[in-house]
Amino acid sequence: MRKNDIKRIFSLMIALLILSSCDSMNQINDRGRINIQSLSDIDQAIQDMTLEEKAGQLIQAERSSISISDITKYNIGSILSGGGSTPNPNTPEAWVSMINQMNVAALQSSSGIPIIYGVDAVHGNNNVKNATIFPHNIGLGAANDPELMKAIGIATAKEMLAVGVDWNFAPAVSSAQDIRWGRTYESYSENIQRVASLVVPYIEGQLSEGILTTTKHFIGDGYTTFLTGEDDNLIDRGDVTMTKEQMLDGNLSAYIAAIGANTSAIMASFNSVNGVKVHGDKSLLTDLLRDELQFKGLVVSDWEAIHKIAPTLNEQVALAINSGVDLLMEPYKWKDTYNAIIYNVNNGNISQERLDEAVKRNLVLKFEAGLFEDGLLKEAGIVGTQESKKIAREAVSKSLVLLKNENILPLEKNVKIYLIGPASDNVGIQCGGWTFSWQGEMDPNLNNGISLKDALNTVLSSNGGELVSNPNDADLIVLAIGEKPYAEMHGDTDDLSLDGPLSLTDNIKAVELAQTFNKPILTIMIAGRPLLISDYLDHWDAFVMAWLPGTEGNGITDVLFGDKPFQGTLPFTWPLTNEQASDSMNMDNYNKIEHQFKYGDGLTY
């Protein structure tokens, strides 16, 4: 079959998929179900419900996990794509045909309200084949750029709304404070002043072009204390010991700054605060989170988190929503949720106050989104435009942190390059975790992406530079370092060296071998964190932090040859050894210790 017939086809298909729920969007509208007009029709709705189709409002399931027909049978409220979890095809077209049919499924219960579809797309919409990946948010607020923030925004949300998604678990304020967690790089900074002016541009891009923000984890994300981590974790989910005002000082900015930008949702967190765990703590999801910082959008739990908070489901739910949550993120168990809802509501365990207050913040979140207007049905868009990775460019360009410079940088565009070390041509390396997979992929040609080694050949093979097979012909070494992909739990470790657990496994040998060329070396870290360096810096002529760049290598390449300068700043302590890791969580003693790099520390030429 031609390729031409194949898109007639699918065309076609698409029609008739339109046409078939537009038929079944008028019959919902004659029962009068869907007939929600403005934000002062959403309490009737609320009262025409039956309470199995308000216990379906307040379910999320994964995508894998449930039929079309389950969609209809249950009044679904939601659906989410884990880390990794797409149709087949992963195409933009194969994306709104899934969410198309998940709709005119909803269209078709009892209710007739829509579902609202849900993606964790925390660096470009990162889950979808061919998808620009920007830097992770490290790197961001290594860029420190407001501006640059919004632009980042909003091309995002192009990128989402190309697959017919409309609601983004995004941003992350947490502010890591032991960078030996595996979560540091969804930080911007230590310093939560500096997170919260950067996630109030990134809000107001996002919500400008009509996609929903998720500002998460609420609360003490990033304040864990080493060693108190759920399960076998060492840091992640794990238990804020400090006082409860210490952690309210170290995080509340960035919540009262999100929430001034008008963020639609709020997620809450995993861990503990002092020994209470934040998903069953009305204390913090209602007391602190509505009553004293107003907000008025939904709170939306996080991957299965309900499941630490009570011996049994039917505890866990009561307990959760009774705390404040009001859509449950069950992927899996999603059925025994709805029953749990239905059991608990029909038991006086959750009033029907709680109950509708829960189902209208759902509804309010579907209204923003517009799901109740005509044309609710999807196109497809495009990915990775030109237009989003010129801005993820900028922001590469703009995240490098030049730490050591002796004079070699700028470098010249006619040198000759001997090019060596694990992260040299891998842009999955470059773009870590939460890339096309929850724990990212060690795929050199990732999302068609531009490795360091496709940057600089481009640069030199045009300006008379090479880069060289043998390292006697070469002006100068270029060493490329870091760590391999990793996401939550798994990123956690307690050894920070070049050969720790998570370290690309050729690091070592690497900068052993670089130092036997009696050449200029300029090593370059790709990594989602500080690692320990001290061994090796004075064997360096230049050092620079790449953080994780993504897809546009180029950005590197941009500033070593001097098109543009270095703006970078650490936006994180850098660590002497592994026992400095959590230093800034130590600020009376932080300037009386010798650490290899201080936080806002970066070079210029």
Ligand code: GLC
Contents of the next structure:
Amino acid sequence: MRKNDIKRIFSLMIALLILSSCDSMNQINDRGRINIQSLSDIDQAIQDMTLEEKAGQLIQAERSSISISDITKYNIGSILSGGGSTPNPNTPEAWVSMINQMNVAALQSSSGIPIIYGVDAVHGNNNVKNATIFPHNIGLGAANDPELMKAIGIATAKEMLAVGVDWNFAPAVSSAQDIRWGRTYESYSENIQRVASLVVPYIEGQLSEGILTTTKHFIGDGYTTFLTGEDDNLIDRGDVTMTKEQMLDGNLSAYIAAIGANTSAIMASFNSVNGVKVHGDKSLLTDLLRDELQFKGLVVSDWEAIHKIAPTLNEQVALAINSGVDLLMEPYKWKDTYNAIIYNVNNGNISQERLDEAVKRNLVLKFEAGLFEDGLLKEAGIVGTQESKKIAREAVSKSLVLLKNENILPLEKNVKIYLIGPASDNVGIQCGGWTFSWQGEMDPNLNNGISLKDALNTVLSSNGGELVSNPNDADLIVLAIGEKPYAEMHGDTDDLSLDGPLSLTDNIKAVELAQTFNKPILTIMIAGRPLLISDYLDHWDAFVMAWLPGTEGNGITDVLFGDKPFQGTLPFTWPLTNEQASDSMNMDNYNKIEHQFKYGDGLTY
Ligand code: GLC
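Could you please show the structure of the form predicted together with the ligand, as a counterpart to the form predicted on its own just displayed?
Every component of the complex follows; first up is the chain already shown.
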């Protein structure tokens, strides 16, 4: 027998061994003591749990930092994927197998309580390869269509269930007040009423499919003042310096609406209010959220956010839990945090009553997710369905905002176009951050999505039109400019110009080149927020803001060629200068100031 044959048989044997072990690890064999069949069983279950079992339930660890055996040993309550943290291969089957193995391990813990798995499905189930990537929230704010939001909530839930995930750290109800903030595109609008009207149907859509929701970040995340950012951030995780009453006036209505829609959980916010970190502020996380707003669900901390609220981990854990945090998102220091909970309870720093209250909220959350029912183990489904793509395409069309049109749009389908600009043929740019990796990818073919160029080609090639290679042959120039992908603090900037640090490198070069052809120019911006265009707008015959449309670029051409109308309106003020970026924070002066465009602007046809 040849050497290669022996190697091939050996590899086959290894593969069979792994498959059989996976299969057995996907089977529920023995299980621990606690068995919850109804909500009324929970109080007794808590009485039957040990301090160690209770401590484990208040821990949420990152999938890459915990072993299957540790899930059993420490009675871990929850696991999350940080942005871009995926099994390999990144397929529904691999996700389901990973989560099933975790739950088989959890059931074999002394308590036998299953884990709940959470992800950031910010704009579709964006960690998963080939998942449908919807427009980011800022575009959905422009669409301003509650029915569409419910459909997106349902479609996103289906693509989460397809990979075995139960819990979404969404929706964000941030009402960004300074668009220099790196999380502006995760915000639906500067106007909290528009935010509230959109997140309720989204929550309803997710819950209707059995996905738990997390309204975030409570409270004041979009109200932090420029240059107060945490560590070296300009804005992100900074300090709200206006009065607490003013901040609450701009944020509370979205939380009241979300609580009314039975959002499953609320995530505490990194920011501080007048110098006090929210994660350590009982007046917000308990007095306001519990006593005034009557929120009954679970409060989860943000990613290691408690590390900033007190000197030592023991003190951080005690302060966070006593302030109102019920589950600690401790991706890496989960074991030290587990020990800190036990230390604090044994030393009376955390009362037994507060511990049991937090445990109960975790068990109720899992009950609501159906995790105590039989059939805990999941089966893989499919992502990137035609049904989802159809909804995403509609969302793209509705999100576009027409801001100038000198009789250019709608385009004829037999038109000859010379397409230029760094955002013309790149699905990664269209998706932006929180797409397969935390910061997003510049991958032009990301996820087999449809770029603007692909979409233009499809329409033109079947209607006698053409993307010409010589501008002299063109009827008009289409100029596509925008921003690089980014997320969170990495998107903070003090420069919103077209050649700012987060703008695409060749924006200005393309803008100046377009002006040399002496042809009509249609400019399309693909960015996570308004950028400064006052030096160029007069040279453009038409201007469309496309935000971060995601994988379904054909939603853009549906509108450009008149198959669908423009309906989008600006969810944010469009500044003329960097200094105007936070004008929405001061509405007293707002109407006395000339902006590039006002909140609510948008043409149609
Ligand atoms: C991040 C974000 C939060 C997200 C969490 C888990 O830092 O602040 O929105 O849900 O960590 O990824």
